[in-house]
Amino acid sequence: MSKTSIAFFEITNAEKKYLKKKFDKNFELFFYEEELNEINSHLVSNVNVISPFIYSNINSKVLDKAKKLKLIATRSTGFNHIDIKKAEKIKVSVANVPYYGENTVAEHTFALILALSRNIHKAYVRTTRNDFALQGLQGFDLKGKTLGVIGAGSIGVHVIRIAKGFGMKVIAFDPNPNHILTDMLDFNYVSLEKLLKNSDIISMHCPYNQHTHHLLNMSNINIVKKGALFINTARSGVIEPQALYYAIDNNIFSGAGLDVFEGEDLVKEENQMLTKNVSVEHLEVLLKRNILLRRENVILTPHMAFDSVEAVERIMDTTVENIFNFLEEKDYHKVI
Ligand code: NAI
């Protein structure tokens, strides 16, 4: 019997070690640190399964090269890095990892909120310089403050639960309300306008799609309660960049904690920018990001909200399960 060959992309050493233990000699495994894209698509010409993370670009041209491919098992919830229509057309199945880090992303959300509310980032920088003065470091309590959650789904609900532990009031905007949750967790659904007007902290947890593209924008940014904190661990496109910069510049947002931000994908390429042709638009985005980085009331993290030991283990477990179940014709987390 021929071996099933699996190519894993964007793999760390720890993940490689873990995966090697899970597959026996009936499998031929290939591990690549790099992303899969058109340039290295020859790497998948003979494999039966591809397992990428979100930075691979599995487009039609890559899929054309993968003549023996049966399954793409992405190690992520999102699958917009895969040409699903093309995969369907050439009868390649796609599996994903729908749940792995609701609490993980919610905990990171609070890491950003607390860093800003208690000026932890500023204190850290100062004390590394042997400056232990309290001046300018006074924070504010979360107890009694109003948290506005935009998108009360899996992650948003965990955020609400944690907020309740701090004694916060919570309001949420979600076009698909779940009223059992409001009783259980003691929060209210409100309109987007009411949420923006009344929240001391606004936290984004909706998906990014055509309905949420620039959900916060130059037309509604001025109704935000003056001095609110803005936290975004969802996707950068849910707020219009101009509105974000305007709100920070004009103290509409007294602070921002951003795990996702305009141009985050460019950051990876930045080291090669001196030798590459870079568009003016890209340079502008990078310049703005660098200005944001210099603001004391802005914290950027590199899209790491999902990245805890436990969440990554859950991603790996589900991916392995998806591959075995697909091969054994059992149920798996099927996208198509
Ligand atoms: P989910 O699908 O469980 O919840 C999303 C919620 O948003 C749903 O309740 C939905 O009804 C609501 N929603 C849909 N359209 C909306 C709109 N127009 N306005 C307000 N709410 C709307 O998704 P989950 O698992 O909670 O994830 C939320 C988002 O978090 C993901 O779409 C993803 O972009 C982001 N995420 C970020 C990670 C990171 O590492 N920074 C990791 C994982 C997810």
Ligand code: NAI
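These numbers come from a predicted model, not from an experiment. For the two forms, the rigid core is made up of the largest set of C-alpha atoms that agree within 1.5 Å on superposition. Residue numbers count along the first chain shown, from 1. First, how it differs from the form predicted on its own.
- With the core superposed, T77 shows a C-alpha displacement below 2 Å between these two forms.
- Relative to the superposed rigid core, the position of the CA of M184 differs between these two forms by less than 2 Å.
- Positional change of A243 between these two forms reaches 2 Å or more at the C-alpha, relative to the superposed core.
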The other form holds:
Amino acid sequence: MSKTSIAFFEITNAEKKYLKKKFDKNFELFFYEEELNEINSHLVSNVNVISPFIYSNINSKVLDKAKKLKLIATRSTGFNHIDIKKAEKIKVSVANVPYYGENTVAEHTFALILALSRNIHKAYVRTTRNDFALQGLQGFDLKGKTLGVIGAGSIGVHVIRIAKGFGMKVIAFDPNPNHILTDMLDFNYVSLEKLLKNSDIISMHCPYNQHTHHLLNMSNINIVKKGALFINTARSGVIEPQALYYAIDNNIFSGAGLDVFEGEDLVKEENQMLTKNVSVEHLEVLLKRNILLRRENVILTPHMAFDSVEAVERIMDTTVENIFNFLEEKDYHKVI
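Go ahead and give the structure of the form predicted on its own, now that the form predicted in complex with the named molecule is out.
If you are looking for partners or other molecules, they are not here, because only the chain is given.
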């Protein structure tokens, strides 16, 4: 009986060690630290299963090289990095990890909110310089403030729960409202326009797709309540880049906590970037990122909201379960 070959991409040493324990001798495993793309697509020419993370670009050309491919088991909730139409056309199944870090991402959301509301990041930098002055560090209470949650799904609901613990008022925008939750968690669904006008803090928790692309944009950014904090732990594409920079520059946003930002995939390895021939696009993204970094009221984290020990283990376990269930023709988290 031939072995099932599986190629894991964007894998750390710890993840490799964890995954090796889950498969027996009937599987042939390949582990790669880099993402999968057109350049290294030869690596998947003979594998049956591919397991990428979010930075891989599994487009039509990559899929054309994977002649023996049966399953793409992405270790993420989103799957916009996979050409779904092409996969469906060549009869390759796609599985994702729909639930793994609801509380994890919600906790990181509040880490960003608290850092901005109490100027933790500014205070830390000062104290490293042996400066313990309080001037310019005064924060504000979360109690009584209105949190606007855009996307009240599994992560958004955890954010709402935490917010209620702080004594905050919560309003939410979601195209599929669940009114049972409103009674349980004491919040209200409102239109996007009303949320933007009335929120002291806006937090993004919607998926990124054709309906949410540039949901916040230059057409609606000026209706945002002046001085609101903006938090994005979802995807950078849910806000138009021009609108983000405009809102920060014109104090529409008094601060921003961003775990995702435009072109993050291009600058995640800046040192490698600077040793190669760099495109104008790369340089533009790097420049914009550095402009954000110089703003005292902006906090950037490197797409790490999901990254807790427990959440990563849940991702691994669900991915393994998807693979086994697919091979055994059982139910799995099927995208197509």
